[in-house]
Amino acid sequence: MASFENKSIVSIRDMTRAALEKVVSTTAMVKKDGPKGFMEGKTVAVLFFEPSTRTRLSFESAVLKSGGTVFGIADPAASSQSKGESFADSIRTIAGYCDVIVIRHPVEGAARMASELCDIPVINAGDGPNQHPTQTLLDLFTIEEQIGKLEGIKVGMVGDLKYGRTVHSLTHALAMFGNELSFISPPSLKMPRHILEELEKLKIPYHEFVSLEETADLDLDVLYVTRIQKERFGDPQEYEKVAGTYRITLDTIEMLGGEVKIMHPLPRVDEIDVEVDDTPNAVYFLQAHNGIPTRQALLGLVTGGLK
């Protein structure tokens, strides 16, 4: 991506390392009381066909803070698709009402399809278990903000690595910076084989573990925790087998050396003890708040308001 203007943000795989660095640096500029009003005169449609709190609200806040206007769908039952209108017809129609479409959809590939149906930028806010690029971009910004760099770090990812779209996108991004990755999950929720094969081709060092205790001597800089997602399981009994497998406590932080930064895309259920919230290791709420300047930066770049 030589330029972001009028480009869709569908997958981290579409982006180069330089593009990721550009978003991170632009986010830093925006967060540091950067330019105002760069979305003035622009309208953004925020279309969520799947439940969300942080992503939807932070996109809406990002538009408003940048001087734009926003409308959208927060409940699929309130859209014409409940009357039988096709997804394609909905997208083609709505594209005529706005300058950017932000979309979350339970079906993998929906955001890509939307980007091919219209000639305005489409930003993927999560498509099924596939990709969540804007989450990854705010994660990268948070890591650089907390660790001071994006290269030469050790990152552990724990929980649902099979269905977790956040860790799929983040793995690809961190690989561009040559980082060492550790994957901790139940055998049934391992990182998909095709992602591991990509790491092998790139000669990125990675490890697979079943327990957190196995990572005690790795000196992790970041532990990225994910919720085991009940909604991704077709069989409730299969979910019950793995629910509550991992729980991050004060003892976990001590075991990992005491300095590790704990990240989580939220929402959490019971995978991080609330006692961790008051430690300097816990950065997940800051991470969530970083969604606003990151999405401001992206919106400004794709509309040409920021260069």
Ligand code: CP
Second form
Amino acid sequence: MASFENKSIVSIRDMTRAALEKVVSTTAMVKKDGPKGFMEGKTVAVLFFEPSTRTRLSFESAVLKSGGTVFGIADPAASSQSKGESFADSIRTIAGYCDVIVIRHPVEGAARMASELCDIPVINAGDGPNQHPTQTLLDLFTIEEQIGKLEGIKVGMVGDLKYGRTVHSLTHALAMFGNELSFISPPSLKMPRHILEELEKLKIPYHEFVSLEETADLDLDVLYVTRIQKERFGDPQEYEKVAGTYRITLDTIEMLGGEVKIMHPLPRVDEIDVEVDDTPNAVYFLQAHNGIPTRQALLGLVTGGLK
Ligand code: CP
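Follow the form predicted alone with the form predicted together with this ligand, if you could.
Up next: the whole complex, starting with the chain shown before.
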């Protein structure tokens, strides 16, 4: 990806390491200097066919803070898809109303399909259990802000690694920087085999564990915690078997050496105890707030308002 202008952002796998670094450095510039008005005259459609708090609202805020206008779908039942309109017809129509489409959809590949249906940039805000690239971009920015670098770090990912799209995207990104990765999950929710095979091809060292205690001596820089994705289980009894498997407490932080940064894409259910929130280890609310400069940077880059 040599230039971002007019390009869709569908998967981290489409991006180079240089492109990831460009978004991170542009985000730092936006957060520090707060350039204004680079989205003036641009309209963004924010189409959410799945629930969201952070991604949708931070995209809307990012557009408004950058001088653009925003409209969208927050409730699919209120759109004409509820009358039987096809996804393709909806996207072709909406593409004529705006300069950028941001889309979240429960079906894997929906953002890719949307990007092939129109000639304006489409940004994937999460497609089923597949990818969530803008979450990864704000995660990378937060890691650099907190740890001071993006390579030579040890990252543990814990929870639902099967259905958690944020950890799929983040694994691809951290692999580009050659980092050592540890995956902690119940056996039924392991990182998908095709992602592990990619790590093996790239010779990226990774470890798989079932319990957090097994990672005590690894000296992790970051523990990335994920929610068990209840909505993706076909059988509620299978969800009940793994619900509440992991809970991060002050004892967990001590066990991991006291310095580890705790990240989480949010929303959380019960996997991080609220007693952790006021520790210097907890960076998940800062991480969520970094969604605004990151999405401002990305919107500016794909519309050509930022270079
Ligand atoms: N992190 C994230 O995607 O949160 P939302 O589902 O609230 O957008």
